[in-house]
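Coming up is one lone chain in structure tokens, specifically the form predicted alone.
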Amino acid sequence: MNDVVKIGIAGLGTIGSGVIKSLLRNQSDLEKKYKFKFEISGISASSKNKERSFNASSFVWFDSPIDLARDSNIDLIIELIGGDSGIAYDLAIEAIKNKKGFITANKALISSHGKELSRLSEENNSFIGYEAAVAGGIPIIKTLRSGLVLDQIKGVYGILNGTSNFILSKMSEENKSFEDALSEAQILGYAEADPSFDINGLDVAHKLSIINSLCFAEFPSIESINVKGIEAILTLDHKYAKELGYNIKLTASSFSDGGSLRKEVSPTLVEMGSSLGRVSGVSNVVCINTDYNGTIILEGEGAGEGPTSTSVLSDIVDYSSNNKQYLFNKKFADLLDSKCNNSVIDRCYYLRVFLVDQKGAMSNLTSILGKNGISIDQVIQRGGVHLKDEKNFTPVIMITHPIDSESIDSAFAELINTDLISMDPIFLPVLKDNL
């Protein structure tokens, strides 16, 4: 490797601009602490003349990001374009085939093409860094790649999306509607104009698939993860969850179950005082359950210019130190295709229905639940509480004793075909006794 690392940066949005400013601001400290000298030898983005937070005219401009990967004067490519296909994918492949280092904050790219990238990086002895792809400034990738040497990981769970956590926190703490909380997230820059991936759980699924690869030696795949988003959560769900001692969070989890992995992304009730229940705003938290080190908890900012830029710089320093590792901790030949575990497990659930205000309705509801083997632990029913357009229906909130989801599905399918309820009911898993 050259004494001076020559860097090409593709994508000059908030994160790309932040990386450039951070490199320049910390240049002397990087050299003193890590003996790292660099030169930004080229930049590229979709628009050359766009106003940016740094002086773009100070650097050599490349109209095509692909040309960065083909330039013999550039050692390291940093991809901050985003997306699992198109130019970001083409740039990754070209950089690796030209034996350049490659750093990305693109979780969709790593998740969707991890199998191919693992093979290519091994064949070309290439460095690939992706610390910024999961959980922003939390060093979860570095922890899983090198911090837990020879430890056995039994499970992992956490909050991996700052946008959804911000929305749910605003709904819970300030009694805001889902729509108002989402609008505020967009105004503050936490949510995109199209926030679909954040609120439907797919962003979290991409991140969880990457974590699974590092923890459990499998190629990343979101197809093997059961995914549910937060779109159906109402403000009153937060109100009643708090009465019962819980907060509602969009959680990701993977646990070994009978020799295979149970993987899930779902809004979940977590105890208010727990490590997940206490996390508010755009923060993330990851809990790693290990054999030798117990449960390790990492918490911090999950997104934004500062945390993400810091993670990118961490990868740059690793590259400069020639710190090469297998992409997912093991050789390509030792990784397995991911599989979905659909076995039925019993756990407690939060149920919410809007029950018709008429005599005998509650008795009929509990009869249907009982017929499907569902036993109720706690119940909240408040007469006179209605949604604006549901004047003849009142919310009924229940926490079940442990039961399998198939029984709940069966009960809800029966309920939907009666006149007892309005709106589709919801059921959310309850994570009890979590740290």
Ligand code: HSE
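Show the form predicted together with ligand HSE, please, because up to now only the form predicted alone has appeared in this conversation.
One chain, no partners, no other molecules: that is all that follows.
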């Protein structure tokens, strides 16, 4: 390892520009604290002449990011382009094959190509840092890679997407519409270039799959995770959930179930005062159930320039300290392909339907639920509340007694084929704290 680490940075959007400003601002502090110096030896992005929040003309410009990885003067590539294929993927492969260090905030890349990256990094003895890929500024990757060295992890759950948590919080706390809350998150730089990944649960699934690799010795895979997004949640759902003592959060969870793993991303009702229920705005939280250390809870900002830059800088320090860890805590040969778990557990569910306002409708609804083995614990129905364009339908909210997901799926299938309801019903699991 050279005493001066020469860095090439590809991608100069909110995060890339943030990393450069942060490196410059903290240069002398970092040099006092650690036994290395660094230099930004090249930068690259799709457009050279775009106005940026730092002075790009004071750095050597590379038209192609791939040339950064081929430059013998550069030791460490920082990829902040994004996307699981194309230039970000090509850059990763080129950097590793050229024995450069490689740091990324790109969860889609690490999740989709984890198997190949694990093999290549071992073959080439290259460093790959991805602290910024999961939960923004929360040091979850380091905690799992080097903190809990002795522990067997039994389960992990939390909130892993800042944008969706910001949106849900704005809907719940300020009665905002989904659209208004999303555009606010985009202006603040939290959302992905394509925000549909923040909304449909895929961003969370990428992050959970990376955590799973570290906790459960499997290659990352989102195919083995049950994924549902927040598209169907209405401001009205937050209002009724709160009346019942819950907040609605997009949660991620993986639980070891006697040899196999139950993995899920889903909007979930969580108790208001619980470790997940009180996390608001762009914050994330990760709870790790361990055997030696009980439950460890890490909470902090999950997206945005500042937190993500902090995590990238911590990877630079790791690289410069000559970190010798395997990519996912184990050798390539000791990792397994990820499997789905079809085991069923009983949970309470929140149900919201817009029920037709006519004689016998409630009795028909409960009879469909009853036929599918679903028993009701709590019900809310208020006269006078309607869907905007459908005055004949009124919201009915129920909390069920514990029931398996197959019964819920079968009741859903039956309900959508009746004239009893307008728009699809939603069924959301209810999380009693610590599952």
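Quantities reported herein were computed from a predicted structural model and do not represent experimental measurements. Residue numbers count along the first chain shown, from 1. C-alpha atoms forming the largest set that superposes within 1.5 Å between two forms make up the rigid core.
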Distance the CA of D194 travels between these two forms [rigid core superposed, Å] = 3.8
